[in-house]
Amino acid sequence: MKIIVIGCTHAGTIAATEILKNHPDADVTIYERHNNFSFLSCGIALYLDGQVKRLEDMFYSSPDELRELGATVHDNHDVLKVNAKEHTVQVADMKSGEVFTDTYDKLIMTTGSSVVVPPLFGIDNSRVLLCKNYQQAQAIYNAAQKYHHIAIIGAGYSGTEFAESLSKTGHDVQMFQSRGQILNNYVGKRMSSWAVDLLRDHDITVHLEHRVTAFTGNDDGTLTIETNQGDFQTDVAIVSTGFVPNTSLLRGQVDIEKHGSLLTNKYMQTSDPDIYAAGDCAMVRFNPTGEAAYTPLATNAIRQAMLVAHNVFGNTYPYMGTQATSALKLFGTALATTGLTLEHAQAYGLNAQEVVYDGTWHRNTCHIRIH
């Protein structure tokens, strides 16, 4: 059986490794548009504040390691088209320009996600940076060595971690969040207020309910950030406004959720029985609601990839779903969350209440569902 893996960050690397470990004679071909695999984007903030000295240490595998395991690895190769009916992929060698067709028996989609690029005037300004992959992380690090005033657009995990790291290195940091709280996909308003106070205590300016509308370069080389509440000046802006799944290769060929991610069954199998998906390109079962949800976390990607590596040989290992458990260390304090926030539970229609315990060792916020 020939297996093609498209994309090789967390899910692709783990799926290929697990297949070859348990089926050393398997015919596994990997296509990846970059020449670096398995980049830990969650470690970028550690690199920015010097906890990690070399960005290259954020890789836990490589094309050569996968080749040694027995995979046929094509880095710097971009998959242009998938024909699910014919079981073929059209691929471009990004160095030579050659375009060729390959075939598969089973296809594993681990194409991940990309940073959401807001359709804003000036988003293509050289001082407006995105951050998810290795090359983008290098650009941010280089900018941080040169400029003092840095703005973070978006206040999810990545944006909050970037703000902390750049504050630790002496930068003047502003955060812009369109909502009335930060970390809105992970914590409730009470915990958000605590985190905002902590950021402000460390001289980070947090602008809540400030929706960025445009970026304008100035004659003196600075950048103007235009918002619904006025204009602000900075040297560099880092856009961290969430992620969008990379699923265009299968559009119109398998079932896709309205926001673009691939719908899978409990075996991580798409509506095409010969195509599996794992990681940021796929929906997952969110156990607190029992419904599918988009939850782009590395922990989910790795767990799904482990299961896909077995299920391509026969659906035997179901995915049990996720509570979306995650954690953030912010200025020496750990912030962790699992399941639904109170606001999300109420929005979903659940009869829920909030209980806060404040003690010597821990501060806990619990959201209790009332039956």
Ligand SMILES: Cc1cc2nc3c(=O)[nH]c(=O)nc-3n(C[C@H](O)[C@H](O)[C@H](O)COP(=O)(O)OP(=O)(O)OC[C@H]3O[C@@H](n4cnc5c(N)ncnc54)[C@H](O)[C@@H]3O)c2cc1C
The other form holds:
Amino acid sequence: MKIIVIGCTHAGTIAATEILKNHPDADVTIYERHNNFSFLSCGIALYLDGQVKRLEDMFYSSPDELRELGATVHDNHDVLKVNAKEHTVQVADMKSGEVFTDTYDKLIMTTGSSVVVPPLFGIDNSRVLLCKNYQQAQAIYNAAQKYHHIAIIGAGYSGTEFAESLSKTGHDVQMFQSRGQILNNYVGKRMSSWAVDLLRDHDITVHLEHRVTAFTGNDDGTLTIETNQGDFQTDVAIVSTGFVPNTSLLRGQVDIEKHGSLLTNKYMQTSDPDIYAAGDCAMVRFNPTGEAAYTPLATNAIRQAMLVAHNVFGNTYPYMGTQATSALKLFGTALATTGLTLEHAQAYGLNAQEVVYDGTWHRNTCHIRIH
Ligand SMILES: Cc1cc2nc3c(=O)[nH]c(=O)nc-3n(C[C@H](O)[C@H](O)[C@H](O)COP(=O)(O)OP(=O)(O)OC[C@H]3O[C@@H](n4cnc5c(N)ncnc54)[C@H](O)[C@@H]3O)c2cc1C
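Output the structure of the form predicted together with the named molecule; the preceding block shows the form predicted on its own.
Entire complex below, previous chain first.
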């Protein structure tokens, strides 16, 4: 059986590795548009503040390692089209420019997600940076070596982590968040206020309810950030406003959720029985509501890929769903979250209330506040 894997960060690396470990004779071909595999985006913030010395240490696999396991590996190859009916993929070799067609029995879509690029005037200014992959992380690091004033647009997990790291390295950091709270996918208003206070205590300027409307380059090279509440100056802006699934290859060929992610059954099989999906390109079952949700996390990507590696040979291992558990360490204080926030639960129609425990935990060794 010939299996093609498209995309090789977490989901692709794990799917290919697991298949080849359990089925050493399997015919696995990998296409990845970059020349690096398995990049840990969660290490970017650690690299920015110097806890990780080399960004190259943020990989746990490589094209050569997968070749050694027996995969046919095509890095620097971009998949241009998938024809699900014909079981073919059209691929461009990004070095030679050659375009060719390959065939599969089973296809594993692990094309992940990209940073949302808001359609704003000036978003293409060279001082406006995006951050998810290795190349983008390196660009942010280089900019941070050169410039002092850094603005972070979007205060989700990534933006908040970047703000902390860059304030630790002595940068002047401003955050812009269109909502009245930060980390809104993960925590409620009360925990957000606590986190905002913590950021402000460390001299980070947090602009809540500031919607960025444009970026304008100034003659001296600096950047003006226009918002609904006035203009602000910075040297560089990092846009971190969420992720969109990379699924255009399958548009019109399998069932896709209205925001673009692939819908699968519990075996991570799409509506085309020969196409499986794992990671940020797919919806997951969100256990607190029992419904499909988009929660782009490496933890989900890895678990789903493990299952897909078995299920392509016959649907045996269902995905148990997720609570979207995650954690963030902010200036020495851990902030962990699982399931629904109070606001999300109420918006979902649940009769939910909040209880706060503020006290010691584990024989007085640490202080904990539970919401
Ligand atoms: C700053 C930051 C911090 C994060 N921290 C955490 C964390 O602490 N914990 C956590 O669980 N998650 C974290 N995440 C999320 C995590 O990085 C993603 O959930 C994870 O990368 C998803 O892996 P994936 O393999 O599904 O997709 P991706 O990482 O998006 O990889 C998809 C791959 O597919 C390739 N590809 C796409 N289309 C094509 C094509 N047509 N042809 C060839 N190749 C293609 C891409 O080049 C890419 O390499 C973080 C993300 C960021 C940006």
